[in-house]
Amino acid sequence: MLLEIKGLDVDFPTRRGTVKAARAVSLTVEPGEVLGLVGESGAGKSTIGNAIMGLLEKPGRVTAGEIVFQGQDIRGLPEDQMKKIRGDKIGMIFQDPQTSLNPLLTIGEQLVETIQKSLGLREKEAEVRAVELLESVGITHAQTRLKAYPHQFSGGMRQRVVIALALAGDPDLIIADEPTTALDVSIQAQILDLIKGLCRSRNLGVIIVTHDIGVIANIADRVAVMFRGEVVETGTVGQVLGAPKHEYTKSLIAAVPRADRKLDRFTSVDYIEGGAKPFQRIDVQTHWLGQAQDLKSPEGTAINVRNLELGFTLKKAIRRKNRVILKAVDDVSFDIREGETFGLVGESGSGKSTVARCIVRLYAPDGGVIRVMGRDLLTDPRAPETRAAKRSLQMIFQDPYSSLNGRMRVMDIVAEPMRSFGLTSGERETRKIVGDLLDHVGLGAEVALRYPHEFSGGQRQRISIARALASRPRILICDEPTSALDVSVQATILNLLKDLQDELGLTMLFISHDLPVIRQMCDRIAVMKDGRICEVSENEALFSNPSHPYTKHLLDLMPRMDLLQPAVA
């Protein structure tokens, strides 16, 4: 037995009482086995991983049970002994690569340092090993990228670097906390194959903590389902996913987006997200939200992009021939019709998010044309009509944890666009509208005086949606809005976006690496690879008869969950 957890209790004392993060949890991991630990945010999955590593945040503590690793109870070991186990014996892939990488050090410095401490190699040998690790997790131009800093990588690429760091010490057990959350299907398949290969070739034990049922189905040998700190169901993948017994397990599987057909709504279980209120439609003729600016495109096209170009300099040099330029966006053109949801899908680093950031002018493109509701955003950015067109655009970002200012109350976060554009007559009206918006996205006006850290990931994304609505936009750009969320919470957020679009007649540019989500959300879809668009097609045509080989490749890699879900008449 590689790892055995017996009756583990983890408590977090607070001023309002003790929170039981884990209750009587018992798990086993054999050498060469992959155990999937699945459940929604707050279920206690990450707490178990942190308890094994001895990394529980204070005042959290293990109050009962045993953690037996390779025959030794490591619970309560002195810190100097735990340091010898971490990295060398047990490696961990953390959930958020943005906070687990040092922004002041290059990727190469962080990898080389970890390899030297774990394996005792010389610097040159460690650098060679670092390049091999980066290549093994799917990062191209690895030698060059060693000199890059974390902020120069996309979210998915940062996640790959974190996985490489966890593998640097050749551990016997890997705890992977949401290891594929930010990865597209092709890189996800590479990472899962890599983990499975290591597991088999080195007799490595793996605990995969995830909310992605597709990941569990593709990699795990056994599954443990957690709900509110307890393990409610365990068994083989076939037993748990094919014939679930617990109601919570059934609800998780039902909420997985279907890949075989497009449905009107996602199956959601509202109690999972912690009291989200049901959606209440408004009268758009009289409500403040319905009084949006009267912007109409003369051709019925909300967004028109032509020959968009943007490059990033990876290596500076006086001579042009010695410079290394990454062509992030290369001659991209597409149109989005008013009222439709246009999907942009592709691998991490394909340029999806870069295109979106060019449209909202977070990046200044090197060339091309961007028209919003018929107004050119690039030629005269200060013109009144251009400002009106920019106001009609709002963006919902990928990470609800970093896209909200932790020092601002929810009231001020949501009110910021209204104040910036001067949309209200005074603070009294602003406060009333903020309360209405928070009610409308299912949070309630009473949360306005709270701070972001007091909310779950799904609740934070609702705050982001309320903030996006505060400028009364005509177009929402959604950049991976649910990739960091549990599948159950994802369903409620995507249903909310569908309801808002239907109610307000919104146009949406929806960016995702999750093909089943794209299928359920979008009317038309563009597939991107290496900064270029390979194919633009209607939803049904793309999934039933793709024309480009790369699109076919992506669809072949898509997790198939059809057998886990009941048929729809």
Contents of the next structure:
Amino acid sequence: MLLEIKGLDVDFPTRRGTVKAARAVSLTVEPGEVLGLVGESGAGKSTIGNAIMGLLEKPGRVTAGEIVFQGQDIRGLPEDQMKKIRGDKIGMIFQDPQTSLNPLLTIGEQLVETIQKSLGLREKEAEVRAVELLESVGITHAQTRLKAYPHQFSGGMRQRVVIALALAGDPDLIIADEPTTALDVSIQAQILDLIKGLCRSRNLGVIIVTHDIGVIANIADRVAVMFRGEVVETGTVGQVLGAPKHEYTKSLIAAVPRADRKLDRFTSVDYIEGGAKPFQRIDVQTHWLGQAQDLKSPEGTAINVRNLELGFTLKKAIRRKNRVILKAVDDVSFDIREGETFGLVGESGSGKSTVARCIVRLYAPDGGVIRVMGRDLLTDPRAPETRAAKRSLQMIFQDPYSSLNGRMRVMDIVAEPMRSFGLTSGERETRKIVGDLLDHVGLGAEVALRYPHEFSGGQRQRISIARALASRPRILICDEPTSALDVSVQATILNLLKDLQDELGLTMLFISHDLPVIRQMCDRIAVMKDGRICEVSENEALFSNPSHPYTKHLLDLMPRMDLLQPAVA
Amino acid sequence: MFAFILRRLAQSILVMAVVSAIAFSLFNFVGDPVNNMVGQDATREDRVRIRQELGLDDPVLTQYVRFLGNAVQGEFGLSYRIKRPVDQLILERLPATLELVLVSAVIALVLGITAGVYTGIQRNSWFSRFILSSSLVGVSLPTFIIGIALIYIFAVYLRWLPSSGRGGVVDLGWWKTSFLTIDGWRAILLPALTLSLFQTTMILRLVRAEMLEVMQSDFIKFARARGLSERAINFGHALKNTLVPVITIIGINIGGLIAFSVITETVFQWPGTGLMFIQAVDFVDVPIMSAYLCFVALVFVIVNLVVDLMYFAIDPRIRIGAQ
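Could you output the structure for the form predicted in complex with the partner chain, given that the previous block was the form predicted on its own?
Once more the chain from above appears, this time first in line as the rest of the complex follows.
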């Protein structure tokens, strides 16, 4: 037994009373084993990692239980002894490789410093060791790379450096806190392979803390599921994911988007939302919201994009050939039919969000034509038809925290489009409709007087949706609408979007990096890479029979989900 | 890097051109220069002759170019009042101001950074709280009150230090320094302390705020998780990361110290350029005023250039990004 946690309690005393971040948590880790600690935000999974390291943020403290590491209870060990354990015995990997390295020191300086501290080597020896470490985590030309600064590495390479640093003291246990959450799918797969390989070859114990069931399915040997500070279920991966016993685990797994088949809706995830009141839906047929606009597209295409081009200047120069221009969008053309959900999928930097921003004219494209409901928004911008076409287009952004004005009440946020377009007969009707909208998206009319900061991420995204609906749009552009949210919340938001689409006959452009989400949401899908569209095809065809090599590559990288119980038909 | 410096230089020249235009216009807008030069009893013909001799009848642009040509060589003409070349006057007085600024900048940096780091790390100790609340005094009290209070305590009441002047000065031929005598050091202490107090508190608060932010960052947490010592974390990792914004402010402030030592120099009768400027304003001594204006602008431009170069030295993201 490498690590055994028995009945661990962690409390965070606050002004409003004590928050119990962990309650009676018991876990074990064997050498050469990967333990997955899975749960949603606020479940207390990171707290466990910090508690083991003795790095709980103030005022958090361990109030009960034991942390037995290699036969010694390290809970409450004095700081100078804990320092010898950190790095030397237990290493830690953090989520964001962009911020976990000191930007002002070279990789070599950071490695040598850590190696010297842990192993007491001289500088020359430490440098040799640093090179070995970098090579062992798959960094080539390690000797020259020692002199490089963190910003000269890509995200995935930086995470490798972080892993090398965590291994510098030759620890026996590694705690990896969301080690791949900030990375692209292809990089994620590589990093997970690396961690698993190191675990096996060095006989390390590894605790992977994550919210992502896919990561767990790929790397973990055993899983502990956390919910509200408690471990609700522990077992081997096959057992927990394939035949979950606890209600929470069941609903968590049901909420995970599946890539193997498309479902109409995500199955019930009520356990997580816990006591959310049933939606007070309005009858769309008779309501203001459903009063269809006479805006009809001539050919039945809601949006058509032809030869769209946009470049960002990375380096300015007077002479043309010295300029460095990044082609963010390169000759992109597609049509979105009325009433369908069109997916744009690609890794970060593929230009998918840029396309969306061009359509709503947050960016002015360098070339190409964009027609919304048959109208080019650039011609005759003041004509009533153009204004109507603009109004028919609404956007939902990725980050629910920064996309709502924190100084405005929910009422004013949602009412703003109606007031600005003059869609209602007066203030009284506006307020009534705002209430109905908030009811309809599942928040309840009474929240109108509150401010955005009082809401959780998922609730804020509902406010964003209500705001988007307030101009009676025909087209919704959703740019990664759920990637900042927990799986269970993601499932409810995606269900809401699907319901709204059915009721209102909306057209959707749905942008995501997440193939399973795209699989569940979209009718047709375009795959983007380096500003170009690789292929456009029907949902079913793309997943069962991809034609472009890049699509195949992406599909191969998707976390395997075969461990999960078969989807309910 | 080279292109960056060139660009900076071009911007600096533009700034200097604008300032010199303003300095030049002082001659024409602040009183009639001929009236300022000749006595009450000069005849009309005398005045016309002087105007012609000085080229004051030439087109404005010609005059400006002539002014620029002279200014670049450090020529700003004769002081109306003292009847001596302005550049000589400034050079004579510059050592006093520069020494004062140097001492107060060192005080501000040493005290400000140490106290800032301390209060940033020991956030809740009573000593940090004490430092922070007393630093409010430095921010809120105007310089002349601090100066007068210091004079009252140390010069009048305790009689430890002199209340005015430079004390013992050693003439090195090109530079008169007060660093070589004990008397000189005694004389510089009070004015330097007065001048530095505001800067100290500003640097202190800035370093503290940056420190608090950096201590929250992921790379500090990661350094902790690797078991590095507190000293390595605080000084090896955290302090250097706080310096970029701090240097910006320090750069601007040191320019400010030189330019605005006026009040301190007046309170302590310190024979520097600031005191000279104030006296020039009293007597509408336009050549000194315009020369001082150009001088202050030059100081700011140079300091900012140095600050930009220091970014290069400190932050590899700027250094390597530009190559």
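Definition used throughout: the rigid core is the maximal C-alpha set that superposes within 1.5 Å between two forms. Residue numbers count along the first chain shown, from 1. Being a predicted model, the structure only gives us computed values, none of them experimental.
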### Task
Superpose the two forms on their rigid core, then report whether the C-alpha of residue 543 is displaced by 2 angstroms or more between the two forms.
no
